[in-house]
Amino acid sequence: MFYNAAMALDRDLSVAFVTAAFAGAPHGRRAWEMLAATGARGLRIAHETGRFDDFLLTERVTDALRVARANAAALGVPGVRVEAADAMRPVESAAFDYVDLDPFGSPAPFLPAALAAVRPGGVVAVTATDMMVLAGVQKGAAERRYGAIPVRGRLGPEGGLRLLLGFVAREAARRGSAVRPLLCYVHDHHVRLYVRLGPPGPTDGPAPVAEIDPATWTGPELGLCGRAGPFWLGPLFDPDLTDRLVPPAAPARPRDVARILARFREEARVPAPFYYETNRLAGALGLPAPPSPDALVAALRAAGHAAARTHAREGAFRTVAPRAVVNALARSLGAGAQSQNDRVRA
């Protein structure tokens, strides 16, 4: 039982995405949070939003739940209920608009409770904080976990963002269920994902949930002796709801959450996997100094390909440009840059 100070960013980004999400939504709207702890999210939602008629939180560590309790009584938000239950299990008949899962360490065993306990149409959340394995540092970790092979490195992060997307779409498959990312990101220790389930379209293909192949991988360098994943290798974000995302009335970190809120309706218009790093294509191509990200993203796009910033890394860019154009780029940029360094010193 605690109070996570540092997941405050990642509480102000449920708020923004809540309200965005469901609103004009009609009414008799269900959520549930599935591992309250002292309900800190769960509450600030349901407080914040106004977004749901009945808002349950369930808790099974006692003295959890007795936080909880008093902390919904503090507030008064009407429709909150806070009982003991077990996540593992599905815990109402009835199926909910909005499911929360939000563990310490992998979210892989409270997963089939959340996809069996959300409506079609609904929206589940989930939380993963084992990036250590995520990322590819507990290989055999991710393996039995997940079932997939993860990348290790600087690109590890995302790799990992991707791994638990592509394992959730595949579980929801096993239900007949299509997931559609609505907002997924990494930040810090851990990753954060917006999924809406439901029954798969006429005009759907398969999900892109794919291995990588580095011998066919046109991609940024991974890093890879061999394949990898499989990863969703689709968008992260709904353009139209980031465009909608703005920060709660009262946010524990207004300067980080706008900043971070501009990045990812940036980013959302470049649903390419995997980013880029001017220091390590500077290294990678040889080149006196890493050109300026913002000016690659020029570049790119003012040779038609669509790129921009990346949340994931800061300094990092995300393009769907093919590596050999990207590198090309960065060439002609470095070259740019050494001459004029030459000026300088002459």
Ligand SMILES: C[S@@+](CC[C@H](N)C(=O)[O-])C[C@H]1O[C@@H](n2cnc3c(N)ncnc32)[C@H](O)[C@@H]1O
The other form holds:
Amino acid sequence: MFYNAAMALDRDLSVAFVTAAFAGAPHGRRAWEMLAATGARGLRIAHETGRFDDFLLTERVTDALRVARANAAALGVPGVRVEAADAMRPVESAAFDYVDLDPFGSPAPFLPAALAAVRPGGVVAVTATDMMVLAGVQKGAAERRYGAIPVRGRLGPEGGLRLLLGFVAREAARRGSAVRPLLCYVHDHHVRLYVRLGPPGPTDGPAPVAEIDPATWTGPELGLCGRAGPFWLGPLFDPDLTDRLVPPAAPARPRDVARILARFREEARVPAPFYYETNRLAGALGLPAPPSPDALVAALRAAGHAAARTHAREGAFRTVAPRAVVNALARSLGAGAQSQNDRVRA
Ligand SMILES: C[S@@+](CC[C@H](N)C(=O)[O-])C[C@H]1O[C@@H](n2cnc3c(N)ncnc32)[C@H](O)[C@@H]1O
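Having gone through the form predicted on its own, I am curious about the other one (the form predicted together with the ligand); can you provide its structure?
Now the complete complex, all chains and molecules, led by this one.
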């Protein structure tokens, strides 16, 4: 029966997210987990957060439904309903405050039903595990499925995150809705988005969804041969939300969840697309050794540029500084490290 242990941290983060994003008593709040399997995610959210009066879990496989119902009964969470349904179709006429879309592979076929089911101001959570497509290994499939050209290589996963977020934003815009990312991350072999949907505000400009032209791009080197995207190039996090995220009371991955939440909090202050890796910088600039990421982040901050380590890759950091500034600081730190080495050897 379906239970994905590899997603345990992700479910910890769901509980942390819902607890922070839906503060206070439920007051009639409604949630829908579209693809519930045995209920591992939805039941954890319902049981551990207590943030919903009504929590609908739907699934189409009979055996999974049987286990989900047994799990729901064992937990005894008030307001939980487990029903057989095809999640490609809207299930109920009343809108939901929270819709969770957690498929195998691509969420694209289910997205219209998810967007139609959430109330204005509500939240949609979307997982995608089709990383071969989103991260550029299967470029043609990305163009067909998401109408976008992906980034391939070491920045491919973040490219996939931004490609999917751009796709969700475009799909929402077709329905007259704007997305506001609250918490969007890449982890292992999946990406996960939590976005608030609502009518565009009076001061909102166009959504920051655009193609990247390597001729004018001043961010991290993406190894592109031509234009790519469209990508979401705006923030991935809402700092007010990330400041309020705390690990669940009984996390499945206590150390990992605390660590990634700390990264999100710092990173939320640096709304810059894509990240730098110090070993790649050292290679590109011909430095004898990579500067430490923490030293480079400190140097960037001292020079007045927002910068932070990223959750997306160990040893990597993001910054709002242009690439020329990052290169100059990396060279000077590299030179400092070299002369220190020379002194040690002398
Ligand atoms: C990745 S699993 C869901 C995992 C679950 N959210 C959890 O945390 O354990 C995807 C589930 O979607 C179900 N599914 C696929 N297509 C469906 C459809 N059209 N309607 C309802 N359920 C569907 C599959 O049977 C499978 O159990």
